[in-house]
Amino acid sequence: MVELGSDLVVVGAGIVGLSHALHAVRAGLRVTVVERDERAVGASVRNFGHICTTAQAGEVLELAEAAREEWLRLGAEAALPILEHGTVVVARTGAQARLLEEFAAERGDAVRPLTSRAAGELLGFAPPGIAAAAHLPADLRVDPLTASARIAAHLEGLGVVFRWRTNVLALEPGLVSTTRGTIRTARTVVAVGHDVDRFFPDVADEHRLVRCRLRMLEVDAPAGAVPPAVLTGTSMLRYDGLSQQPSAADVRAELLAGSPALLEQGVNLMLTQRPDGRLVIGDTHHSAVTEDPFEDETSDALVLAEMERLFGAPLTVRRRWRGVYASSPKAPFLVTEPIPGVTVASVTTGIGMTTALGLAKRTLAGLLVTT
């Protein structure tokens, strides 16, 4: 069976694929999305729902800022709740406090220094031993468990055709062969995250693409409402806007001397609150081409112990899960055309929710110029 009539086929219904479909249908294209599962179940739902704009730098910051505006527009168009409480970054050592001072001096009004008391009022709880804090008011949040489904439903309303539970068997210029037939298309965007090597292993090898495995937990909130997202000292080493500050080396040295396990496990100790009140906490980072099928309990135990120290209270775990995203040391984004008419697009830094809407807008603009 040959299905006619698509200007663009998007392979993958995660946030990167949905973002490309959104910008394409806005441009008047006929769009088909092909997804192997019956709904998005990958990195786009296994995350914090954190639109972490302000902590980025360079190209990533530019795309994150563009994505932020698109999230606000999409929220209004798709009746998608967008929380605008920002992020609070908590410092618990002198080096971390100095780093926040440097960041605030660089970014101006985008970073609001907080006293310990003001931080506690904004957070809804008072972290023990807090030395300083800063509020990043531009950051947004969505509920990752429902956002992708709401966006997909909105796109269907705009005329995008979804082929759920459909595997792609082959990609050629102008053709996408699937388990439900062949689709003719002017262009194809392959947005399959860490599974680029399933389609184009040479591309994955060239970009040194690996799978980054995370451990995340959902816990009862010991302190009621926690409106903003919360980052900590370990986060200062993961986001370029923070990690490029002069005091980042001192923060790393402190962690290496006092809590080396946090660096060994690649911990980014942070949290967000879900609509039902539970907290999503995490996370650890381990990279390999092929995922290790076994979980090490020490990862979960480390995150839980550090989060209990942040709250100064015991936490009850309700759910645990593994997240996986594409990671590359070469660049934060992978956008390439391995065969004519077929573009691979992947966010390779674990910030798809933060940047995908901006990346897709830029990528689609380039494709429309060359089509």
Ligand SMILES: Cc1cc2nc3c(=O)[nH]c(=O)nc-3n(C[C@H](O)[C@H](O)[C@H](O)COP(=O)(O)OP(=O)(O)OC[C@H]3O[C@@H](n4cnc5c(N)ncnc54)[C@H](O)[C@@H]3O)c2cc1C
Given for the second form:
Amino acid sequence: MVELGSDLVVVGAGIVGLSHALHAVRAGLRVTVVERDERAVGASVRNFGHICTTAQAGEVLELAEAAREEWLRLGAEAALPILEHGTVVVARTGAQARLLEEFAAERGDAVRPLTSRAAGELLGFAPPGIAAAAHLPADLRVDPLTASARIAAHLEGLGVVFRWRTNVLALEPGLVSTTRGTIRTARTVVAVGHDVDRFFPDVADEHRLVRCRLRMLEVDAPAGAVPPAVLTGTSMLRYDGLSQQPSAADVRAELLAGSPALLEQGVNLMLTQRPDGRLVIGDTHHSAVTEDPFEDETSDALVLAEMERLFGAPLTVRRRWRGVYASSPKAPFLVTEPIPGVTVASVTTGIGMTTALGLAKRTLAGLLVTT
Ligand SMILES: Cc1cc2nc3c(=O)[nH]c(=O)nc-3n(C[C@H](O)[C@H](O)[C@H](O)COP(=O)(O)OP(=O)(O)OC[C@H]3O[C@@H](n4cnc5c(N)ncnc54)[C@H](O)[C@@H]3O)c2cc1C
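What would you give as the form predicted in complex with this ligand, now that the form predicted alone is on the page?
Starting with the chain above, the whole complex follows.
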């Protein structure tokens, strides 16, 4: 069966696919989204929901700022709650405190230094042993468990057609073959996250694409409301805006000397709060082309112990899960056209919630010019 009539087929209903569908339907295109599962259950629902704008740098910061505006617009249009409490970055050593001073000096009002008392008031709890902190007021937060479904429902309302439980098998110029027939289309955007190699192994090889596997936990909140997202010293090595500061080398050296397991397990100790009050805490990072099916118990134990140290209180785990995202050492984004009319779009740094809405706008603008 050949289905007629799409200007654009998007493969994948994660945040990258939905972002492309949104900008395309706003541009007046007839859009079909094809998703292999009955609802999105990939990286886009397994994350912190942290729109981590301020800690980015360069091109990524530009796209993140564009995406931030789009989240606010989408929030209003799709009745999607967008939390505007920002992020608090907690420093627990002298080097971490110096790094925050450097960041604040570079960014002006976007980074507001906090006394430990003011940090405690914003956080809703007082981390013991805090050396300094900073508030990044522009950062946003969404609930990843509900955001994708809400955006998909909004897109359906705008006329986007969704084909759920439909696996895309093959792509050719103008044709998308699926388990439920073939769709004719002028253009295709392939937004399959870490599975680019399933369609285009050469593209994945060229970009040295690997699967980055993360461990996440959900715990009861020991201290009630924690309105902002919370980043810590390990986060200072992960986001370019922070890791490019002069004191980052000292932060790394301190961690290497005092807590090498945090670096070995690729820990980025951070948290966000769910609407029901539970805290999402994490995370660890392990990369390979094919993800290891086994979980090492030491990863979760390490994250839990560090988070208990941050709260100065024991935590009760309620749920655990794994998330996987695409990662490339070459560039933060992969956008390429391996065959005519078929564009692959993947965020390759673990910041798709922060950037996808901006990346898709830029990618679509390029495609519309050439269509
Ligand atoms: C644990 C974790 C925490 C994170 N925290 C954050 C955060 O707080 N902030 C942030 O900015 N980023 C965060 N990220 C990164 C972010 O979640 C990802 O960058 C983003 O979700 C990737 O979106 P995506 O649409 O490319 O992938 P996915 O959400 O994985 O979507 C890809 C979709 O394609 C579908 N698909 C694949 N193959 C086919 C096929 N053949 N046919 C049909 N459909 C197919 C899949 O079923 C899936 O639904 C985190 C990631 C993880 C894993």
